[in-house]
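A single chain, nothing else alongside it, follows as structure tokens in the form predicted alone.
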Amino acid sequence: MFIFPQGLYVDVRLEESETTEIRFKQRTLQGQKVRRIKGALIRVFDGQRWYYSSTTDLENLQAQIDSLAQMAAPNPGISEHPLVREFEVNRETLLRYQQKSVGDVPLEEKKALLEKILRKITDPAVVNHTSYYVDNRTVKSFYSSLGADLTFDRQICGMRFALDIVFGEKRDQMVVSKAATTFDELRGFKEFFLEEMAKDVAYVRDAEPVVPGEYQVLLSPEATGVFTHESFGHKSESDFMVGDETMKAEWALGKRIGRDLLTIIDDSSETGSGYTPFDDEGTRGRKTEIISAGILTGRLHSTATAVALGEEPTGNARAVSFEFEPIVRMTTTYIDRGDRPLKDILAEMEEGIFVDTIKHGSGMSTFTLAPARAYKIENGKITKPLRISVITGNVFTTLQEVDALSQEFRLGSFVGGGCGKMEQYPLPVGFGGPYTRVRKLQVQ
């Protein structure tokens, strides 16, 4: 397909995309549209430095691999390079979602699919609502000079709902949002989001301010997500250790940071906003075990990272799009399920805090979760809403606190948002996991 330089490390990256957006403000559609990009990422790496070019001019992509060639300096021994012998060579074709193509469902389908629940939004309490339906199908082409020839898609679509619920004095923005990767599956949701809308409205209604203080906490399967991916999973992206040498022993493998019972796992396998059959430099994605029954055994990946720390390659290189280049990124992280069922783990919990649904997270060492909704838990139940502004912990003093994952396991996708990374975002991702018991959290 192309005439790759003599002397040189080429790879070529196409994408083709297609993605439909419906946004209504109450029940006033504000716009709908679809939109079609193909676009091309060219790298060319000459032992010492790496070239790149991102263009949507694909007729002319000979000419620039060409230029780009012009620019480095030719190496005999390239294929001998460290880096360039670690790239997988893979050849195949995965089109997944051919025969499912978001694409192919016409417009006013999905436009009345979001009309058909905001049809149901009539409490008062709810005084103002935005909506959107999104979907994203995407299939990538990669080649390089290597021989690899692989094509693949990936698809997701879903909706997103942002309510302002008034009582009195009593306010707040609750978002309601779920993702699936085929339009007859998203159908099935109907009755998930009116059911989520009625619980956010009953806790803004009822819930009390927290007392400050430590507390046992059981986290759901989203928000026990959304704190492997905020706290954990980014200090598992193995370019943040890349010359820091504090960072590196503090993320030593081997290293015991958890029970027994807590294994943490990025998966790019899974069904989902996170699934990656290949990365971006077309290394085969992969089930990666980051922690194992407790102990620290593995980083995420790309092929430069897994070089410079003596390591394997493990299918996280990722961009956001053809505009820019791959940079480590997880897929969809979780915590592996427990043994126990959930309503022993409850039982067992005289007081403590259950945090159903997240609004954000963020952190490193140090760890924020802002939840959406969380209620009491009284002598093994669950009880009364209660307003938290934070809980905060340590990561690894967090993970050592974690006594109790559940049998019950869900991993979610979600629309409206995404993981950023230097300038790369929104980047879909993947997250979930048991019902998780920390024995005990700051909690405001």
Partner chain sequence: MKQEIITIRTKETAARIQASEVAAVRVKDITKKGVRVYRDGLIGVAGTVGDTPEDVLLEQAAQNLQAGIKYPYPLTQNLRDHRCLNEAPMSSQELLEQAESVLNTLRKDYPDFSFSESIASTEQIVQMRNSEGLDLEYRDAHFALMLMLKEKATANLFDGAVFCLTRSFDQEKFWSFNRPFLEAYRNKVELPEGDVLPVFMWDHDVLLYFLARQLHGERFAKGSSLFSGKLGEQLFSEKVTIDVNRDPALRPMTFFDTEGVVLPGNRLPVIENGRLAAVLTDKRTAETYGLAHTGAASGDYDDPPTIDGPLGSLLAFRADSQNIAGVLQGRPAILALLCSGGDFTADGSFATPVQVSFLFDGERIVGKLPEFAVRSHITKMLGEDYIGTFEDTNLYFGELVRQVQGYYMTIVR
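Residue numbers count along the first chain shown, from 1. We call the rigid core the largest set of C-alpha positions that still match within 1.5 Å between the two forms. Small disclaimer: the values here were computed from a predicted structure and weren't measured. What changes on going to the form predicted together with the partner chain:
- Once you line up the core between the two forms, the Cα of Asp356 stays within less than 2 Å of where it was.
- In the core-superposed comparison between the two forms, the C-alpha atom of Ile65 has shifted by at least 2 angstroms.
- After superposition on the rigid core, displacement of the C-alpha of Glu250 between the two forms amounts to 2 Å or more.
Alternative state: the form predicted together with the partner chain, after the form predicted alone:
Coming up is the bare chain, nothing alongside it.
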């Protein structure tokens, strides 16, 4: 298919995506489009430096390869380079969604599903609402000068409702979003959306400002997912560690990070937003236990970071699109389920805060969660809704504060937003987990 220049490692990632977006303002259609994009990212490596080209000119990919090769310095020993030797060479076609493609569902059906739900938004407190149906199926092909030859797909479809809710002087915009991997599955979410909207209306009506301070916090599965992603997930992305002796010492495998109850997993085979059967440099996805029973046992790798740290690639080299090169990213990351019923964990809490849904989070040395819906916990019961700007904790110490995990467990997918890492945003990721109790977090 391509003529790969001698003395260089080359790979080509082709992406063909089809996205449908339907947007209603209240009951009026304001947008409906089907966007089809074809593009490619070419990588050339000469043993010293990488050269990338992002292009939509698919007729001239060979010329682009040759042009990048001109920038590089051919290296007769390239095939013996430790990085090149470590690249997986997979040959497979895995089109999981070809027979259930959202592209085959008529637009009118998609619109009808959205309208069916938005017609139920009748509460007078919802003074305005914007509703979206979004789906995407992307087929990726990957070829390398080592002989890799892959074709695989991923798919997501979902709905998102942004509600403007007003009760006198109390007002807020609340968002409900949920996604599935097939249209048939999405049809089953109607009750979920309506129940969440009802909770949002009641929340805005009754929420009071929180008294800032340090609290015991119970996180819902959704909030646990964001907590896991921000408090530790980014720390497990090993590109931060390459060439940094302090980081290597601080995050040495075998170190105790949390209590025995804590296991954190990144699993790219999990169906949903984070599904990544092969990463964007052709490595097969897998399940990586990052923390096992409180001990650091793994981290997330591209091939380059795995070689640099003397570990195995994990299939976590991902790019948001053909416009970017793959970097180390999470897929579906979660705390494994616990062994206690939620009701028992809650009953032990005299005073605390329950975080139900999340607007956004961030993960530097201080991680943050900005709750959308949060409630007070009093005498073992979830009581009054609270307005909270931000919850913060320290990435080095907070996982030690996780002291209870529920049997109840949920993983979720959504549309609208995603994970951001420097210039690459939004990357679809999956997250979730059990109900998680953290002994102390700063709440403002």
